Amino acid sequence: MRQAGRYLPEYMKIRSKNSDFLKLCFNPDLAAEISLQPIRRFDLDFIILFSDILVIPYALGQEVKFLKNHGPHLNSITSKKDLNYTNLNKSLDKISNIFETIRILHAKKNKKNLIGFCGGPFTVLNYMIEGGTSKTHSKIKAFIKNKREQANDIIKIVTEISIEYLKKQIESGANYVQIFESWAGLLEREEYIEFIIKPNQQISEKIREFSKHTKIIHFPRGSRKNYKIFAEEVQCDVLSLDQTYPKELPRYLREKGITVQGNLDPQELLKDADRVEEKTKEVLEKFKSNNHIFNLSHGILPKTKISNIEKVIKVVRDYETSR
């Protein structure tokens, strides 16, 4: 969950010399270096590709910028006609440097597994319609309610390119792929089935057909009770969780052979070391009967102390050794 980023001084040093975030994502040497920074510092178990979920709107011809102290900014669209999308391969060519980054990481990863990723189709659509980050998400809610056909048209395109994007990542050396459906919690009932379940189902099925050995991680953040429906309907090797999920879910995942990933609240990492240790142990105990990849429930916050990251890692490794 943002292993490489704003809390690491070595990352900030590179960032200070590279103000254009998107260009940094498309610089294979620097993106590979950033991906490896937390591995060198902490010897974590997985390497995570340094990139961004909004490379997909960019590939589809939408203007994407990252503004200082603001975050992502996209020119808002209302239909697929607003996209410059005529050919899948041409669109992927616009972001082909990412595959070079993965090839560099594959050559340097030693025995580590490498995780590639993309945004979930609804989450990407959300940014495309809202034009960036939103507190109310009023535009996307109105769009899927009043312009359902246009919403499905764009979701279909995003799903199609996401599948091919992940295939290219796998071909380049990714061992796992993760689909971040970060705004799944905005939807309920039939909208959840239509815009969350079905596109993610399609991605998983196509990736499984393409590569039976690649592990698939899904993170439908904020799904609450719908986590169970997601796990029932979408093929996944790993299901990543935030704090709120049905109490019977860990048992269900254990019975289905699905690994749990999660779910320490990143806010806890801003507190004192004793509290960090206590909360880390709570997560480990909660999932001790499951196959479990320890993780955060969202990205590491900028003001997180490196000593607290080190504390978490030590607690997890000591716990594993003691079992």
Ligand code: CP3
Given for the second form:
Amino acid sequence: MRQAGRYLPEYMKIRSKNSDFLKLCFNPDLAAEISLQPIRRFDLDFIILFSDILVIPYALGQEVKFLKNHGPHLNSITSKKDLNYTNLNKSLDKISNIFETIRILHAKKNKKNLIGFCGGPFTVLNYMIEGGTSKTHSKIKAFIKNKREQANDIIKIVTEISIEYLKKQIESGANYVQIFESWAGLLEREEYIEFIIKPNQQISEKIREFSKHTKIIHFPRGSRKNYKIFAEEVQCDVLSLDQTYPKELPRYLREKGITVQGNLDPQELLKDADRVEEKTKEVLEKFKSNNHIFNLSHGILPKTKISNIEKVIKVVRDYETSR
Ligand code: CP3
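Moving on from the form predicted on its own, please list the structure of the form predicted together with this ligand.
First the chain shown before, then all remaining chains and molecules of the complex.
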């Protein structure tokens, strides 16, 4: 969950010399270096590729910029015709430097796991239609309601390219892939089935067909009661949970042999060290009967103190050795 980021001085040092965020994602040496920074500092078990989910709209011909203090900005589109999209391979060529980053990381990863990733198709569509981060999500909600055909056309393209994109990441050396469906929580009922379940199902099936050994992590953030439907319908090795999951879910996941990932609230890391320790232990206890990958429930916030992250890691490691 944003292991590399603004809370790390060594990241900020590289970032201050590289004002174009996307260019940084497409610079294999620097992107590999940034991916390894949190590993050197904290000796984490998993390396996550430094890149962004918005490289897919970029590959499809949309303009994508990361503006200072404003997050991402994309030019507005209302149908697939507004994209400069001709074919899959041409689009993937535009972002092929990312595969080189993965090859570098693969060569340097020692025994660590290497996570490749993409955005969930609906989440990517959300940014494509909203043109950036939105509080109300009014455009995407209206779009899937009133322009369902156009929405499905774009989702289909995003799903197809995401599958090929993940396959190439696996070929280059990723042994886990995570699908960040960060805005799954916006949808209910038929819309959730159509725009969240179906595309994620397709991605999982194709990846499983392509590679039996790659582990698939799904993160349908904010899914609340729909987490269960998601776990029933979509093949996942690991399900990443935020705070909204229903109480009975861990038991169901245990029975199904799905590993839990999560779910310390990143807000907690802004508080004092004792509170951080208490909340970390709470997470460990909650999932002690599950196969569990300890993680945050969302990205690390820029103001997070390094000492609090060290605290979390120490508590988790101590807990591990005491069992
Ligand atoms: O953990 C890692 O560092 C891996 C790389 C990674 C980034 N983004 C780098 C990044 C990953 C896995 C992502 C995923 C991502 N990107 C998601 C899904 C997860 C989530 O947060 O819900 C989404 C929605 C995005 C889109 C995105 N990228 C936004 C909305 C922003 C701005 C957010 C903000 O806090 O301002 C980004 C920028 C971004 N991507 C940063 C990093 C390290 C911020 C750093 C910077 O500006 O230098």
